[in-house]
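The data below hold one chain only, encoded as structure tokens and taken in the form predicted on its own.
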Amino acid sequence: MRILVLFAHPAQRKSSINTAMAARARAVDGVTFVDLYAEYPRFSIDVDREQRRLIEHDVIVFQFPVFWYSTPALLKQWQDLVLEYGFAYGPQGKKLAGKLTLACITTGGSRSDYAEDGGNRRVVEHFLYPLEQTAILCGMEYLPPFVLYSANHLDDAGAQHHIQSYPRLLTALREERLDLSSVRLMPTFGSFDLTDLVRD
């Protein structure tokens, strides 16, 4: 499987965890890694290039922090311009049909914050419904998100485990060793789930 990672983080100077994950993703053989904010600091997206990238890959990974219950602004701009009618959807727009999409996200809030009775009043996947529906409209399969909650402290053991597990996830996708039938049954999954989800 050909893997494309689209990394969107507007405040990388303040994010040790996402930048550490990005560094690990860059080092995975066979993975195309794109830092959208580095490539498009003025939001002037090369639509043709981005569409070619999508066509050339089988799995599209969106890596980003959840900002104000949504994607960072550049990723939304990317969706608005790249996933255009006649390319990604519409009677003649079936270029992405059959591809897999996966959101690899971090949140500042804890798992208990993202609950019906938590401070954010919704589970985290609720805030990703626009991304999910966009993928479905484009004929892609949207996998449950890979989530790190409370992503505030790089020295936290859980954060370190997540960072170390990220390349394992990408490699398993590339080599088709991720148990997709089990993943599809989960609302979300995290680094500690990979023990049961990655086939050796």
The other form holds:
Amino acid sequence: MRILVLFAHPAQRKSSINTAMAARARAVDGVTFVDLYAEYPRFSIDVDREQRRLIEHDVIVFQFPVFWYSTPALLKQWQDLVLEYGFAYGPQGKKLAGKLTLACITTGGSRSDYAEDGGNRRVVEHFLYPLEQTAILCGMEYLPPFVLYSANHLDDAGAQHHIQSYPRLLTALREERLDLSSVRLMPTFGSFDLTDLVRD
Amino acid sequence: MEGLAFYALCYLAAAVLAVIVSQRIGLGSVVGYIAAGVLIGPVFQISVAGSGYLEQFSEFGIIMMLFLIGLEIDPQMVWRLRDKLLGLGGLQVVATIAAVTAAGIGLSFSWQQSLLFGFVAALSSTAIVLQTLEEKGLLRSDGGQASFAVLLFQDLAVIPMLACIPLIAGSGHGASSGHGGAAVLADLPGWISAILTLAAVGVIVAAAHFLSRPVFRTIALLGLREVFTAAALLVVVGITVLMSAVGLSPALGAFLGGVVLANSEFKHELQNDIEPFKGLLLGLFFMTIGAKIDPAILLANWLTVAAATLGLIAIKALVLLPLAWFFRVRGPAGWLFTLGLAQAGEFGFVLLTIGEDRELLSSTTVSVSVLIITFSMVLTPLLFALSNRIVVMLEIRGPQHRDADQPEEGTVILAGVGRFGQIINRMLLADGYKPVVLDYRADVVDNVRKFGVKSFFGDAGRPDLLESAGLAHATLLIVAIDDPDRATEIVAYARRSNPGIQIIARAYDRLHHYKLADAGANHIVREMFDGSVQAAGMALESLGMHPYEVQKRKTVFVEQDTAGLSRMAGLVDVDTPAANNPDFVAGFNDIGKVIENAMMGYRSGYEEMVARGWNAPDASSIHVPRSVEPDRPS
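Can you give me the structure for the form predicted in complex with the partner chain, which would complement the form predicted on its own we have just seen?
Shown next: the complete complex, the earlier chain at its head.
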């Protein structure tokens, strides 16, 4: 499958995990990697080019750190501008139907923060509901998100494990070796689940 | 008059011819000048009558060279190179003097003569080595920096050596290397002459420090280039006369003057003005050396000359190699350093001449020594080639020292620091970059310097000035001057000179934009464009449009206009005024037709571009797929 990674991170100088993940993703063969903040530093998104990219790929990966329980501002701008009526939705807008979407996110809060009885009062996938519904409205399949919790408080080993597993995930998606039927049954998945989910 | 013109003709013709040939063969200009001297002297017997006068004149070449070396001395760089300068340079000079003196005594010369040979041998050729390193782009490599440090120390060591020769020579003739009036102080008691000598040095330092700046600025404001050149020469000649009057080496004085002026904003201008004179006069100096070569002596002593030349190179190399290793200049850098510095230098000629004046050496010995120095210089290109060969062999055997010889990280050059350049400069400074700033207005440079910016007075349109600002090694050049033709020339020159450099240029208008692109600029900014767009935005806001709406309109306008600019690049003929080029006019009219339409009142296309992505769909036509449970959390 043809993979498009849309990476949105407004403060890459302060990033510890995401830029390392991005660097790995960039190096994976057959993956189109787009650094949205680098291409549109002034938020003037080239709608035609973005729509062309969407059409040319089968899997759309949104890679971003969660900011205030949501996507970074430019990724929201991207949704507002690119997913046009008549292209992505509406009676004539079926151009994205059948594609897969996957959010690969990192959070500052820990797994226990993201729980009904945790500080954030909801599990993490609830906060991604706008993205999920957007995908569904456009006729795409929304896969459970690939999540790294506590991204700012990881030890080296934990960070490396996630960073290394990200290109593995992308490669498995591309070669259709990711066990999608198992993934669909999970609320979210992480780097430690890949051992079971990736077929050799 | 006829005689003078005839000599000038002979000297210039021989120099031009021989230097071209020598450069073509790859032997460098010094060898060419010496060969020209041989042509004039021994071969055609032209020089005899005029050379005595010319010799004195040509020594200004040496003085100017030391002045320029002084100018090049950047305290920070000297501090960074202090280990190599004192340690490597000092040990090299001392060890070579010791080895050659011992060899001389072993060959039954007197100790005084042997010591003089030691002095001569310890010095390498600054002129040849620096020029070769620069030509090969190795000056900033490890080996190049070490070589520079040692050459600098040698140049400084010349001064005590010059002072030493009269002492070891005992009571000789006392003929100074002179520029006339040397013995003003001879009749005065010792302590008075000592005070006057110190006073002379003080005068040079004080004048260079306090007087030079206002004087140069005044001249610069006059805008007369040739007066500035005259003033620069006046500095050097003035120092020479003053130092000769108190019996000190003019070279020492010139060096001091150069060091004091090294920090001045007029440094690059001075360098550029003196440089051609130095080059010619140094060439003349080498020619007089060549003219003095006596073929009879060479034929009679060819075995001695050959053996001594090889011996000299061997001794120097054997001293340099272990020192380089000890000071961690190893691998390719070590070989470059060792073989590059293994020749004797032009100061040797000076020392030998003084030795002859003082009757320390016979004229035959001097002639043979001159031949030895000359041949060691002629062999220098071969030695550089040899070091290259060794490096290639080392690389084949093992890549361990592969990265040692890379040039340093480049810098930023900002040409023009007027209204446009100032903003660039401030923003770069705020982000921790320190551009080298060039501007042709002395008062502007002066003001910028008050804010602690490293800025230099001079016309950035002059290639030599760009080169001395480090064009060859810079990573970015920003051309921010307001003269369109000049800007295009600078861009074109910089692109030729350093194909890898990034160039950002300021364009006067659309047509100039294309000329700059043609000349090789990577990024071009139309000087009025962004400001005008800002003003247009303010106008729309003042008329009541929502600020974010204005922002979007500005963005679309800029994008459309810029896209049109590159679409039209093919239609441009830079030699035809835009209005006379029908294709260009047609294209311009076609640019962002949407924008033009919008201006004339047909607003729909522009409106749609601006509003894209926020168009509300007809609410009834949105279909939520049936299969989805509306509020399902995943």
